[in-house]
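Encoded as structure tokens, the following chain is the form predicted alone, with no partner shown.
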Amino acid sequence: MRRYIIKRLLYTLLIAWGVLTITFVLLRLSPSSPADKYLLNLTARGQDISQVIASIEARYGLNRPIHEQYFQYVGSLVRGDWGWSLSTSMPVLELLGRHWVYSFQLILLATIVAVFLGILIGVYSAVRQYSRADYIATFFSFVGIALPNFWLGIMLILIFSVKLGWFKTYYDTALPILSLDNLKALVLPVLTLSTGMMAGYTRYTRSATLDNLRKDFVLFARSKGVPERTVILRHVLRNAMLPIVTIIMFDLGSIVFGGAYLTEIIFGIPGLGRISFNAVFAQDYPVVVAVTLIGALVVLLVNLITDVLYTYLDPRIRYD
């Protein structure tokens, strides 16, 4: 297991070095560039343009060809400096260290409601197969996967902010992360996320709850008495758990390049989606390499968790 560990951890820095070196060539082939945010106001004063984006470029080190922006780029990224953000004027890592924890905070509560309702409702479902409660939860399931969640963020802040007031749509940075007016901000967007997920964790623990409702030892277990609930919880419900926490762990990696960071923009959350969403648009090169490559690197280490988790949910797998 460790050699396999250490094999994956090195395929993950090749991967990872990979994406950096594809995201940082694409950014600085684009015909745009972070000077151009200035030349609407110098144009509109009348003066020579030339001359300051050719400073800002000489600052920044965007005038030097692009292979010696490149390993510039990564010789600091190895000792520690992740650069400056060109659109705040601030180091990228202290940029990053002020909003991760708002993506973290989404994405923990969002994926706990998700997980935990997700299985309950799929585990009653196999249970009560063919019932009024089946039905309900299957159709509901079906929904949830269908909506985008950018039309159910839109739906929700229309009935529950504008129209009923019951929920503000703004979430305060001045307060303290776990004040009552910040997690009663997080509720809309928690909702928004999780609903997609909890759909799809409904249906794969419904199939595979049912699929291990047919096995032989389920049978043997009943036969020696065993309490129906024992059964579920110990035998079918665990054995039903290898596909589960596959989708689980693939929604984690997955919803930090997508979901999550949709929601923030739609709720104004400031956290990884936001910034990185803003740093697009003002062409701020550091910012948009290394917010990618942290999503990246979580994709990929996901990915390893997931791999080491089915050692202990099956001991009969083995990695070499």
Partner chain sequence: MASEVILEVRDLRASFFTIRGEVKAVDGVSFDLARGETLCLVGESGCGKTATALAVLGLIQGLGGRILGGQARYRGEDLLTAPASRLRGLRGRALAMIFQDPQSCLNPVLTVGAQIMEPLRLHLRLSARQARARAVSLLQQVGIPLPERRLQDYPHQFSGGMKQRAMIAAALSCGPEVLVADEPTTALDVTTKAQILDLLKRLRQEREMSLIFISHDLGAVAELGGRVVVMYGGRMAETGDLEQVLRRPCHPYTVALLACIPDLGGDGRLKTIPGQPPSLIDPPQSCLLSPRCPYALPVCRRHRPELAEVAPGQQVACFLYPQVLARVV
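Here the structure is a predicted model, which means the values were calculated and not measured. Here, rigid core means the biggest group of C-alpha atoms that superpose within 1.5 Å across both forms. Positions refer to the first chain, counted from 1. What changes on going to the form predicted in complex with its partner chain:
- Relative to the superposed core, F277 undergoes a C-alpha shift smaller than 2 Å between the two forms.
- In this overlay on the rigid core, T292 has a C-alpha that sits less than 2 Å away from its partner position between the two forms.
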Second form
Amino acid sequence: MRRYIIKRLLYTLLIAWGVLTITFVLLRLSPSSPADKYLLNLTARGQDISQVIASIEARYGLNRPIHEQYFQYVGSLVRGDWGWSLSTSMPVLELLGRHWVYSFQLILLATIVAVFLGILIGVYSAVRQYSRADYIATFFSFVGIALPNFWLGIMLILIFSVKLGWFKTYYDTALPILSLDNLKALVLPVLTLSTGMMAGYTRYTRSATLDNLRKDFVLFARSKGVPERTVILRHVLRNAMLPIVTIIMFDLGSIVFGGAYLTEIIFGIPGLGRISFNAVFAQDYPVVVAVTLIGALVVLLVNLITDVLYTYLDPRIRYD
Amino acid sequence: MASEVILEVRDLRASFFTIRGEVKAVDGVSFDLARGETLCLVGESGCGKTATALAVLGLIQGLGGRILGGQARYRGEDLLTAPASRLRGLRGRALAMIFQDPQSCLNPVLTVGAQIMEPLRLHLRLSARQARARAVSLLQQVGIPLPERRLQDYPHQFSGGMKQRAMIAAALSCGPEVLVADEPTTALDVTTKAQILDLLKRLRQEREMSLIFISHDLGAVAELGGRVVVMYGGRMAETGDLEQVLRRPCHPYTVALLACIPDLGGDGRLKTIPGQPPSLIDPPQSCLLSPRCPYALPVCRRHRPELAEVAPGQQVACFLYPQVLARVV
Amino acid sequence: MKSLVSRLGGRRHATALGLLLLLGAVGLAQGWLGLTLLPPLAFFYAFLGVLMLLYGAMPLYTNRRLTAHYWRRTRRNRLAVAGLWFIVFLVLLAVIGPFFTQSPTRVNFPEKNLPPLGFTISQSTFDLSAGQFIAKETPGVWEHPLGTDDKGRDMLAMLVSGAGVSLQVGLLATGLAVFLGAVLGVTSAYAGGWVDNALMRFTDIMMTFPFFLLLIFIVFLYGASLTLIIVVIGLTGWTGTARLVRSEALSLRTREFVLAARALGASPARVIFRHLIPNVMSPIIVIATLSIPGIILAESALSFVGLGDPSVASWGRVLNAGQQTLDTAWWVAVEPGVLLFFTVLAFNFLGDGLRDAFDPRTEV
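Based on the form predicted alone presented above, generate the structure block for the form predicted in complex with its partner chain.
Now the complete complex, all chains and molecules, led by this one.
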């Protein structure tokens, strides 16, 4: 097992390197230089830019051949120097350090809500297959899956903020993260983000539970006099967890720059999504590279955790 | 040795409800089971043997089935009308069941030990340690070597025969009075099959347990002895002692079934019963065997034969016997 | 010539290859000579048309009995049929609609913020005769059945135009992505060895990329145009298909009929084209149908954050505009979302229905 994890970590590094390289190439192929925006600001303020160009080129090594630039770039990344954010005037790592927590709390809350409710509704709906509750749950899971996340966010703002005035929709970074106001400001974003996931989990849980409800070992458990509740939780759900965990972990990996990204933009939450969005428009490349890399690392790490989780969920899976 | 009757089934009727319609899986089955007795339910697949057992144990509901009528009295108490919680308390403790396919009957994500200890902890309220000790001795009794270690294994680490033994251990853990064995040897190879049959015979004698043995394999049935119920199309075709049914089969279906046993002295050709088992969706009011029966009379296609005694202890549902015919005319 | 055709596994594949090469040649000629024989989107249409005709319509026509069988199975799923009808409706709307609606870009301030028919809102407008702002009841009017936005553009016209954008992106990008995925997947499975290894590692890298960030980034760098958006989505969206097709092809490779064909001395090309590709077609059709909604959503999200093609009115753009005027004109944000929702739902239903129809194990 340990050897497997080490092997996987090495593989993770390999893939991360691939992502990094492609990002680098994309940047170098881009028609506009990272310095342009910065220079535009300076010229607008009436400064002489020839010296600045020289210093910038020296600083970023833009005057050197491309392979040297590449090695320098990878080298500094490995040393922990993730560059300087031009648009916010601080080291990239510091910028990310300040803002990751906003994404984290949004994603954490939304995932907890979605996983808890999704599995609960899914199991209930499977146990009461073809009941009215099952039809309602199935209907809403189809709706939830098809609802575009960003439109749902806007509709929630329209109904709850504009028409009813229940929640404010802006997040105030001046207030502490766990202040009541900011938690209230998180209600709609969490709802926005969790609806689609919850619908998906409901559907997966329902079908996985139904698959396992018809298995022989469930019949055998019942023949031993095991109470129905225990049959469902201990025998059915434990076996149904594998596909459910797969989809949950997939969401966790892709959510940071998927659903959470748009949610942050709509609700003005200053998380990583918002930061990277601003960075793209400000042509703040070091930040773009950093968040791309982090996005990739999150996916890779989540994949690794998923595979390790599998061995706990299903004793038949062994990696050695 | 007519001792006390433990299980008394009367005119049991149960159906599965599917998209295609109602499947009359059990249609008027009756039998008595005495203490320490073996009862064999025999017939082709789909003839309602398993459904009968599932209905008695109250397990048929979870599979889309419904009990439509009759009685199944365990020590005088009707199981069919008992509340679910009472039935659950009896299952695994007084009435246990083992199934055909040991590969799929053990939960793959729980250790074998946990699955054997489950009924002990539930019904007898044993502590984890006591349950464990009991499980070790159970594994020993069913003949699994190194029981302490094997308790921690998962089902996929067991062979097919060992899984069947583990399942028997789990079913017998609380010392049930009745064990239903649903084709326990079908999925096993010949040697393992003989071992499991011996094991069942031994355990039945040691524990004075009643056994309902469900099988299509008359060879296995002959080995266990006891009473035999031959089922066809959800109905009882013939019932009697093993001796009677084997020596003097009265129902054409039993005769055909016996002819199908491959024997060494035959011409080497495997005999089969021509035709298909009947569809149990909306069955006609006639003898269900009549389309396949070489002796079918006109009356067979119009009326349904009821069981009638043709010899002491032997009952047959076939119009070839005047006792049966007498009931419709 | 004949041997070449047979080595390619039959006339159909040879035709497809020829047409695709021709298309590529025209494209290259255009690039080098600076001519504009065809607009960029026309290439995609031609490309998709060739594939659909030869690998979609032709097998459906030659295997009429199988087609009828699948159609019967699909038809039993009422939701799938409803989805199909909605998609047909949407296609008609996108194709015929523009001839009947007003210009989606015509700004007309006097008619701004008109609610949809059947609604009346109270608006403060500047009354010239009174010389001051007055509250005025504004009802919906027949000329603008779905209302107008804050610049007086007709909502119906914008939504019709948006339907075209969404369908174009959805179909063309999916066509490109699925084509790439299928080619790479079959290659990977058939070649095995280091080719398979390299391709799958590359697939892993592409799957790891934060897709939407990449999309925003590239579109921002190279300028937003429908063609670019389609190309980028097509070039990044093939990973799922590649994996699926690879695993399907791998399991087919060891199946008896393929082994029998190889034992009889069939060439690799023949095995690929006659045995592997026809048998992976149904999962490909299903995954294509099911990936269309994701791609449509990606384009809408892109336009929503302001990176859509600025020359066309797409649902995402209207939605973005609607977000700014939520308090004065709610319908601007509501209407495109409703259409988007039903479009996604329709493709999901159809995809699920097709999957069940193609799967012999499910009872429909």
